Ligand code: URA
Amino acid sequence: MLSPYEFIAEKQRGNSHKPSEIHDFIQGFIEGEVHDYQMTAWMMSVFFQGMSYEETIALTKAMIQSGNRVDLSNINDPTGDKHSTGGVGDKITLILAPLLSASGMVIPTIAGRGLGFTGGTLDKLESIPGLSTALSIDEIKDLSFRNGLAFGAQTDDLVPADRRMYALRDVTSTVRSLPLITASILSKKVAEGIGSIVFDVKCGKGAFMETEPEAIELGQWLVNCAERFELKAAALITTMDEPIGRTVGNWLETEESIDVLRRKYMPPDIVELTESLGGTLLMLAGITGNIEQGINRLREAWNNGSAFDKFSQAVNAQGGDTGVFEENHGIYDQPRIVIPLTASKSGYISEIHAREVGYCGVLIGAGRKKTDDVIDPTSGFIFKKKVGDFVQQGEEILLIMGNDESQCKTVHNRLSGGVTIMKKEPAKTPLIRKVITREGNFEWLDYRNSK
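Mind pulling up that one chain's structure, the form predicted on its own?
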């Protein structure tokens, strides 16, 4: 057995680890024999030297074995989940999970919180008064069995190694490592006990992976390693240059999701992402024979109201007040500051910089600068216009909503530089670019039409 010093030195020299060595190191970390500074030194070595697929598989296994797993073996229906690598205004899980559940899948979602410029699914859900995502493994299993849907946070005994390792990665700038990203994501998803997964790997100005080649490489890592855990998997490479939908902010996005589930309005980007991800997952799970059949099944659950019923059932089961789904509920009607951002000239909107919007959301309380920051669920942005829309000079592009006038004015000044207006209509970038499967990489439209 290698000492922590020897183990770290091996990777610093660029050597490969044996699976047993990785297991012993992770177990030593959980038991306190490997200290935080030693784990940080090793992850920094991985950041620079990399790891093979085999090492990454071994790391994922060791992380899973650091805690318990959700046992869904008594559930007969296909199980699955969706994972996004993070974006601005990304509320797709709130819409897709109940749609999938209403379409015959069991979705035991283990979601995350926002940190940095991207939002978190748990923060959005917890803007519903009373809703708790602090579920035990047994509660996740029970809700999945009874309702076909659960929204939980990572528990103390579900992949605890990942929780501690990620906290260290976040403060030591070692997040952007393909093996560490892959092991972190997959360890939680495998521990969920699911049988299939679709990854939404985002690229662009509002994504961690800014270029398409970077996103494709991450998609390949995720899919190839997922297959080794008998997870049927595919990764969709999607564009994240402007915020998704018409809102950014925790309650604003939750409210928008409820309206979309009710079909009160259907933003094209939300619909396209939801249907493409969901249709792919239903095909992977064997519920439908191809993606188009999967999309049609989702539309049926959307149209007949069963997806909204699933969401309401899940919220109620987790203590949430579904009364806020109704108009004039009065919960979030307290006074707030609303400042419009208007067009400086007439023309076409060619850019709404998603990353800048994300950082500005943090400034007005919609996100966190550090993990213990308290989020204001009511702050955020409502977009009146999107990229490609024509605006007249002085017309409202977005509304800034917060509870601190000074912060809102600062954000107004910053966002003025994050919106670009041009004379010519901008060329459209495909929302969904490619799909990564174990068979290879494909153009999305070609793959969708071939299935």
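We call the rigid core whatever largest set of C-alpha positions still superposes within 1.5 Å between the two forms. None of these values were measured; they are calculated from a predicted model. Positions refer to the first chain, counted from 1. What changes on going to the form predicted together with uracil (URA):
- The rigid-core alignment places the CA of residue 51 2 Å or more apart between the two forms.
- In the core-superposed comparison between the two forms, residue 181 has its Cα shifted by at least 2 Å.
- Once the rigid core is overlaid between the two forms, residue 160 counts among the residues whose Cα shifts by 2 Å or more.
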The other form holds:
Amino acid sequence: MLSPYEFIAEKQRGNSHKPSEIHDFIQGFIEGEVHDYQMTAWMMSVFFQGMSYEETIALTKAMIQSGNRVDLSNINDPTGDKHSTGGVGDKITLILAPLLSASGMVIPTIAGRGLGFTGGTLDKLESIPGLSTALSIDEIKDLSFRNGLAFGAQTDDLVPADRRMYALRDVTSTVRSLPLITASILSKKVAEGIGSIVFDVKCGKGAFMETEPEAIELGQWLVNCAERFELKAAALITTMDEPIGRTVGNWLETEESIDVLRRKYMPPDIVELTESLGGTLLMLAGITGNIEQGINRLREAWNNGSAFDKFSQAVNAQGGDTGVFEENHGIYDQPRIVIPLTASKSGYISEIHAREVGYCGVLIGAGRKKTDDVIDPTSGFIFKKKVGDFVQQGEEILLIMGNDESQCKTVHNRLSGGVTIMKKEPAKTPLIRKVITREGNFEWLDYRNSK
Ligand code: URA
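Starting from the form predicted on its own shown above, please give the structure in the form predicted together with uracil (URA).
Everything in the complex follows now, all chains and molecules, and the chain you saw is the first one.
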């Protein structure tokens, strides 16, 4: 058996690990024989040297074996989930999971926390007072069986290796690695015990994969590795250049998701992502014969209120206070500081730089700089304008909401450089670009129309 020192040195030299060595290293980490600093050194070596497909499968298996799996074999309805590789303002899981559940699927989601400049579903959900995502395996099983929807987290029982590795990667800039992302996402999804999965692989300025070829590569890794675990899988390559929807920040995004589930307002980007991912998953799971039928099924659940009811039921079942869904609930005080960012000139907004917004979110407390940082649920941004909108000089583009005046001012200065205004209306980039399945890569619209 290799010592942690030798194991790390092997990867530093660019050598391949054997599956048994990976298993021993992960097991040693869980048992306390491999320390955080050794795990970090190894992940940094993987970041630079990479890992093969076989090493990644072995890492995924070892991470799953660090805990137990959810057994959903007593559930007759199709089971599945959606997973995003991480974005800014990405609240789609909060909206899509109840929509899918109300459309006949069982969704036992194990979500993640904010990572680097991206937000995390768990942090958003936990901004609902009282809501706990620390579910045991039996609780996930029970909620899936009874309600068709559970929002769980990595725990000591469920992929504990990912929980601890994820937290270390978050603060050591080791997120952007194909094998580490693949193993992190898949270990959680396979441990859920689901039958099908749709990945939202983000691509652009607010994504870990900035270019389309990189995102396609990650999509291929995810789909191919998922097949090895007998999951029916597809990956949509989606644009992540400006924040999704009208808000960034944990409570702000949860509140926006509730409004969207209630159809109070329907931001086009949120609707397009939700319907495309959901329609694809309903088809993969065999609930509908094609994507279009899947989208119609989701719209029915949206229109008749059953998806919102599902969300309320899930929040209630996990101890969350649904009183916070009402107008003027008074549960949260508004943040103390609200600073508008206004247009320096008239013209069209051509860029709201998602990564800048994400990093600025961390600065004002909406994300973590250190693993033990406590999130400020109310801080974040409200966007009054989106890319492509026309603004008059002096008009408000966004609001910075926080509780620390000097941080809000720093962020105001930094974000002034993250927003670009031009005379000409910018060209539109498609939001959903491509889809990757085990049959190959396709243009999204061709695929959608052919299915
Ligand atoms: N989401 C995850 O769950 N893990 C990653 O590494 C990146 C995004």
